[in-house]
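Just one chain is shown here, as structure tokens, and it is the form predicted on its own.
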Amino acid sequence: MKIYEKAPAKINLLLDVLRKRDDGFHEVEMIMTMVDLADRLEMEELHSDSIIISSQAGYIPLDEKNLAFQAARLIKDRYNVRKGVYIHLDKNIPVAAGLAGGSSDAAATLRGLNRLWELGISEDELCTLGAELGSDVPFCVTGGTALATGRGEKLERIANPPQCWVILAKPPINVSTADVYGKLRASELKRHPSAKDMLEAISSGSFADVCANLGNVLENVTLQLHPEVLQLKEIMQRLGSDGVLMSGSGPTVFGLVSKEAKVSRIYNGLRGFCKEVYVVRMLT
């Protein structure tokens, strides 16, 4: 028997960091949401003992780099499975590109994995056990939207944002997250955005006020390391994308759209500027 799983890509409508905690991890308040961008895992026991992965994509790790491959191996570890899986990962998500790639591989090889074994896990369980791999794994296993709090692993559902397209435009440079968080002074930030005008935007289902409430405090870093970043962000607001934002520690900046008119025009003027752009709508 094989099981399939989709892994979308998630975008941050609102990323603040309120503090450095003492674990070392960082207090974080965010709005997320997930977009039809997506990789797909096929994923088939084996009857040896092993985890195999494979992938199209030659540039990215089939061992215990891989996240996939380290929530097959804490599944069969906490659920004392004793027969292996074969995940082949057809990929679509840029990587290191502040979309939560290998966060979604993670979660979908977690949701698979319970299937195919039948393991009966809840999706509560299954976000607790997420929390092990990544900040962003258990927001993944559920999708949806959700207001993200802690250092990310507490979840509350909320309402859909207004549907519109999504424009996805990924320099040609990769980004690590755990630079970006240890450069940054939570301490020392000027300016928050405000989770509360969001949700309320997004309640009131107002495009207009969704838009003007975007905010990343990790711009202040990312910026400043890659001025390539808010040079796309800015040719992004000159074509005339509705709201523009970088998304989790970047590259990725996103534009939301309302026009389906002003879509190619956005599209075209990016590819001008860098190889990796995708037209996509919000999964609502």
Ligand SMILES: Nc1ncnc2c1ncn2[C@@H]1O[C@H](COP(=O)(O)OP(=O)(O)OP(=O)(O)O)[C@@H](O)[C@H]1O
The other form holds:
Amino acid sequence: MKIYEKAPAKINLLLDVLRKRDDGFHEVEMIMTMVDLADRLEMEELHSDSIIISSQAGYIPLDEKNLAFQAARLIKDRYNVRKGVYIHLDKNIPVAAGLAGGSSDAAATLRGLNRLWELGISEDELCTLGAELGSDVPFCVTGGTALATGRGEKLERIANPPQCWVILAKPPINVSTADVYGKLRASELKRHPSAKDMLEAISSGSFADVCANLGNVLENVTLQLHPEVLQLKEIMQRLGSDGVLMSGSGPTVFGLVSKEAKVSRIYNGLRGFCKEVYVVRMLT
Ligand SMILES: C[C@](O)(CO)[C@H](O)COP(=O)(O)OP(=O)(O)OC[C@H]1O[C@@H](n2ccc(N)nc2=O)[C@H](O)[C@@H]1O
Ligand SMILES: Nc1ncnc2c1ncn2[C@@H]1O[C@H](COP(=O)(O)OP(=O)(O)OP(=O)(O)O)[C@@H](O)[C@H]1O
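Form predicted in complex with this ligand structure, per the form predicted on its own context:
Time for the whole complex; same chain goes first.
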């Protein structure tokens, strides 16, 4: 039997860091939502007890370093599954972009294998398993829009933001999440974005207030390492995006746009500076 799962990309509408914890992770407050740029996973049961990953993308690991492999191994070990699986990853989400591509593949693998092997695992339990693989994986298991706290694994589902266009631009640089958190001096942050104001903006359905309350404390760290990300933000603003922010630890910058008439002008303007530009909708 073959099954299919979609693994969408996430964006962080708000990312605040409260403090560095003793375990090396940071205590965060994030508001995350999904967009309709997605990897597609095909999973097929194997009679041999092995996990095989393939992908059309030449630039990701296909061995145990792949997060989908790790997710399959985790669920197999934890639930004593003696069967194997062949997973094909059709990658569309740019890698190491701040869009949680690998985390979403891991989450889709957990959801998919739960179905394929009829394990009957609850969504909460899939999230707990996911947290062993990465801080973004639990959110990618549930999708929707959520307030994420702890190191990102504690989730409270909230209403979806008002529908709009999302323009994603990924500059050709690689950013390591560990590196960005490592360079952040959480105790010295002078300004924090307000999760409370963003939650109010979302619950009142005000697109203007959502744009006004976008904020990400990791942005300054990445901008200092890679000034071209700031340049991209400025271009996106100048071309008329209603709200602009870097997603996660970057380097992808997203622009929120309410009027369809503006979208192609912004897209065409960005393409002059950046090869990887995507126009998507929020997944609501
Ligand atoms: C930047 C975000 O993507 C925003 O959604 C997440 O906070 C990071 O999520 P992720 O990539 O799933 O992160 P993980 O794979 O769990 O951790 C990668 C590295 O980032 C740092 N890290 C991550 C999450 C967190 N709350 N504090 C941290 O300091 C740690 O150094 C960790 O070793
Ligand atoms: N299935 C996968 N897809 C993409 N990258 C993967 C995958 N499995 C492992 N990786 C590795 O994980 C690293 C981070 O890739 P990923 O695309 O998940 O980053 P990201 O978008 O910055 O994630 P996040 O927003 O969660 O920090 C890359 O170095 C990549 O080689």
